[in-house]
Partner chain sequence: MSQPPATLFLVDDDESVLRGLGRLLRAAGHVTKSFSSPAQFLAQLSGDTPGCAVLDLRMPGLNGLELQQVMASKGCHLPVIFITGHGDVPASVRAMKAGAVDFLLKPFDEQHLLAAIEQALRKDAAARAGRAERAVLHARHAALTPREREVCTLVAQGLTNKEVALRLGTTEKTIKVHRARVIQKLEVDSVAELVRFVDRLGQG
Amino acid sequence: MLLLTPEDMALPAMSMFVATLRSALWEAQDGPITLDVESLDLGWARGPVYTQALHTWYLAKYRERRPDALIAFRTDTIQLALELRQELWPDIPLIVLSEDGQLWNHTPRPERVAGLWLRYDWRATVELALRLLPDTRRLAFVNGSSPWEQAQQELLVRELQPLLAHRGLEFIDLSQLPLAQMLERARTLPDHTAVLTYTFMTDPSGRPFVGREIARMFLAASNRPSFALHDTVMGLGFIGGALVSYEAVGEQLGQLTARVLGGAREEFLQPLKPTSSDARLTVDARALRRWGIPRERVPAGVRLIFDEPTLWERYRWWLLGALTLSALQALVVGGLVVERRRRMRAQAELAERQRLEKLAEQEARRTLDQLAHMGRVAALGELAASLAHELNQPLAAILSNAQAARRLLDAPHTELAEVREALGDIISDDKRAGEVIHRMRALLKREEPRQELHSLNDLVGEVASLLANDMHLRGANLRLSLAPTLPGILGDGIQLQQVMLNLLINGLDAMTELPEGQRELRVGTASPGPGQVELSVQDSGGGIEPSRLARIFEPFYSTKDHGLGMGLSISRSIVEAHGGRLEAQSPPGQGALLRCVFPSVDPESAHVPTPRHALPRGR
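In the form predicted on its own, the structure of this chain alone:
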């Protein structure tokens, strides 16, 4: 078989067409066939001289080689094939593929010719462009300048004229332009322009081109969306069109040829049958995205190619998962940051509150120390008369002993032993007066509280000595009942003695109304339980009314006419500051009983400075 093609086999459309045609013949013949292919290059060469040369050459070449059938593609090739067959093999069938549907209307009608009509659906392509680009106002057309291309353009204008008129579209003709001018026009096309391309085999100067390469250059230069008619250029950047599949066309023509060779009765005198590939509308999804055309505009039934999912569509669930995980991580981190800030703020507030509480505590302690000092001064003021009397006694004794010693020294026969005895009395009385002054100074001193180990019995003894003269002046008896052995207590000795002084003075005041001889103040120490020592002071006065027991420790509450009501309040604060408690009881008919309970300290385990007094084992 001999196949005449209009263009070079290197063109993708020709190559695909011939390959599928040969494959279809092989399959139909159930074996190898010989298919001679002759490329006439009618697009790149033209003129009667070239046509006559072809005619002469093929007559010489095939005069002795009779094919079983002659196959021709395209109208200009068909004409040459008819002439060759007429001169060489008038009885062999001719199978044609023509883009001219009216070929059969020509006269005289050729005999033993069967074929297919390859229809380029310009209108369907333009209507598709208008659906995708509804604002289109202009249609630009790109085409070559060869005679066949110009003939095709006349068909296109004739077919599209009604549509252009109906839609009011301006037609911009980019054919008949040299390549450089055509590309320049493509860069400056006005808005709302759609471009329809066909082929571009030669320009007006006759310079040959490869249509696929020109299509690539045009798409790179064009500023407007373009449509095509050949499926071999899809993927370069065209949006789509009613594409002709040369693969399908070659297969159909091969099947038709096989049927003719097999003796099938084909309607040789009937018009050409259209190929089944007509109006196969196709759209490139990537080109849609490039030009920002919504996919919703793609008509139903249109084939969508290169519809590769976007990164979002392909990895949507992974991305959603990653975003969700990132959001959760952000929430966790945010929560941790908020929690950390809240915790830091709470810690700062707690530190500030602790600082303020410490300052308040220090201020309260300073106030308590000041009040305690004022209380000691007030108590010593009350004892001023008895202290003066107590000091007056040793001073008077010192004066008397000094006078006696001088008389002894003036006597003629002085006994030195008597003088020595008088001087010894002077020294003893001086120490006695010094001891009284020492105790007064100790109580009047205002120092920072010191934590020292003390013997409760010693502290009681010093206070009793200080009040001994006042008790004598008031006609009261002091009865001490001290435990023979007591553990030590830790604290400030001056403050503890102030508590004892307050309790004893209160007891003496409570017995003022009693007749002399009935005024008895009982002071005792004990260890009521493990780790505890107790001081009790009980007077023989009228006691405290039960309704007043709960209030006697309140500040500024006093049962005395001249009292400030601060003594017991300060005493209770001092006791509690030493970890103890101060309680008041009023047994019926037994006066008032005040009990101080302190925590005891083991002297061997207590890490304290050197005690002021050594702890006695008993008294």
Given for the second form:
Amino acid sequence: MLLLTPEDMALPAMSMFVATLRSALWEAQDGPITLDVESLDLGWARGPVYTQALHTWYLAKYRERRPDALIAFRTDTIQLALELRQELWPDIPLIVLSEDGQLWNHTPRPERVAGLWLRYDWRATVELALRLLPDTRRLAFVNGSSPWEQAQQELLVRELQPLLAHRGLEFIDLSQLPLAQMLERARTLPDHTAVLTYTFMTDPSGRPFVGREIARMFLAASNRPSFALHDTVMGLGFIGGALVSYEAVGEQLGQLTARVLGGAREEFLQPLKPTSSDARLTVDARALRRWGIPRERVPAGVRLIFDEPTLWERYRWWLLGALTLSALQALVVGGLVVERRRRMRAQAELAERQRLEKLAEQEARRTLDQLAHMGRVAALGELAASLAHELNQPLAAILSNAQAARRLLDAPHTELAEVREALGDIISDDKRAGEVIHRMRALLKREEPRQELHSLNDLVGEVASLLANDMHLRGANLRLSLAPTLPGILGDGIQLQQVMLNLLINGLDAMTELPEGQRELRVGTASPGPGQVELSVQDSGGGIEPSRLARIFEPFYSTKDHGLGMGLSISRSIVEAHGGRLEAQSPPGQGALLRCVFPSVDPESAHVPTPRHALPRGR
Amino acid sequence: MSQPPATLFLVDDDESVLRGLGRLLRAAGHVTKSFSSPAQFLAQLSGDTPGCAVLDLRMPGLNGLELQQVMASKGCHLPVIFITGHGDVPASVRAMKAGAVDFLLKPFDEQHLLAAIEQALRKDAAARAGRAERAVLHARHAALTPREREVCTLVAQGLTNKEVALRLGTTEKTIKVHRARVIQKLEVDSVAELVRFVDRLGQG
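Having seen the form predicted on its own, the form predicted together with its partner chain:
Everything in the complex follows now, all chains and molecules, and the chain you saw is the first one.
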């Protein structure tokens, strides 16, 4: 499955949408699915050159990987998805989530397209605002400046125009302002203004933003109550709105995709159905209190969130009754209330602490992922010369063969067999170059960490082949001794490979002082005990001084001149996140030995068969 | 004397590059011999084929620069063109200092490669002609008697017959006879040409 999203996956709406889509698909398929997510960043980058580049890149990337279905979100992405599908896999279904219900009312609908219509209900949101704030005379509108956001704004103005005219509302447009000015205006909005916010992806200077962060800044600045359309920003201080739940949308789209994959052809013919989560009118009770809006104004059927009734509200009748009975009883009741309040406060504090701890844990996990990504980028940077070489070899062969073929065709007696061979070589060399890029790309890719079953030997093999040329250039020998059978290991393959890459590069760096013939890196896998798999990397360098041995895993501690001192600390965090441990030893006279021991998966039954790895080629 | 055709010796451990290179050069009308390792190339290196060598810089076992040295030590005078996928400045400087004709970065264009090869073949032909000429001169020089050689050397240094006679302790008349023999055996027409002959001989 290939999913094209218009914006950065880091945006909360996007990540929520993708997460629920993934789990809905998983549930419907009754098992794991592979969901490749490509974020097109259309809010931040666009133009024909960018689109062309995306097109070329995906052609290269997915030439050999045919998805079962293509999923695209938002009209601009859908357009690109249609073009890509036309070129790559014209017969696979396309499932769309469009914010435009009229998408195919004017042009013929392409074949094998099913989809949903995600409706942003501006009108219901404004009507809610007018119910809650009846003396509103102005409506201020905040929106980003990317082309898609501008297009959405046109729709909004068209839809709201009758309502604005009917109620005699003045429309204040804050969406063309750079961020700083927008915040300034938000501080000084006139009285009787309600604010409707949409998205904050870019300001007119083209600066990209993460909407939730800007929403927070905006709410801190704004002197008037504000309304929103995305459930992901609720809780920050917006009063409410007709909220789109990306959780529900992702789930519905996942179910639709599963139905299409299951052979439901009729979905291709039906018009785009609106998502059932449309216009879920929601109000934040805390925000109501903050702006002094009486609860009675909240219309029936509107969901109230963050609603904690006051003690008086909760125990009013009981207290009144008790008071009428006797003063003594009232005292007792008072004592009970105090006691209860104390207990509730303690409970609230505990809950808050737990929430913060969980947040901190998530934050730490995210930081680790980011660091891991940075580490990979840095490690690949060290391999740059080697990678350039790996690419230049096939490129040289391609160029020579192509020019030879041209000469052969120009010759008086064309030898077609020779031309054919030249073309055959060109094709295989092109694939070889593609492989290099693919391996590199796989390592650079930044994705949510995955839990998958891996063979440690396979992971080592791939890293070794990526490093083979570097080994050669640095005059080092790599000796792999892999256990013939090894239980599997559960975790994120890319992160595990990063650890390996790191340990191997460290080993190489440790041997630069040695004469060329003596640089030997030994990499082994083993199963040291039941339920364990081990990776060991030993260099033939000078080893690590005992005093430094304890410190090498500390962040920013490096024994290298140009080292950042992050590699080993990131590696250890990754290993520990996988339930394993990473240790360094320095056996006298034998160089440094780094050992990672991981828990294996079901050592009795899950023996993952291991193909023997050929030693890497000489370059 | 009929010369064998100029042969391009290609050495690269990347089979695919080697095949493409050979195909291109053959399509451009050259005779090629391909080797996937330096050892293979050295084993087949025959004494005096005209041509040039196109060597990959980075190969396992023996790199291109080392191969260039081994060739020189074995008396192989083929001009060398280096090709490399990983161009570093020190390596190219060393290669050029050791007499390489050119240093091309992969991927290289056929125009550059063919121009470098033309240049290398011209260099080889010129060196070969020079060596052939010197061989003839050596043969003629070898035909002189020891005394004639002494006379030849002194005359070429610009001494008059009388001075030579004095130096060798003999008469001017004897020297004249020796000199005439020298001029005859070396197949030159004048003293001036004799001086040039000795000059060219000395360059060998």
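Positions refer to the first chain, counted from 1. Please read all numbers here as calculations on a predicted model, not as lab measurements. Whichever C-alpha set is largest while still superposing within 1.5 Å between the two forms counts as the rigid core.
With a cut-off of 2 Å and the rigid core superposed, residue 208 has a Cα displacement that falls short of the cut-off between the two forms.
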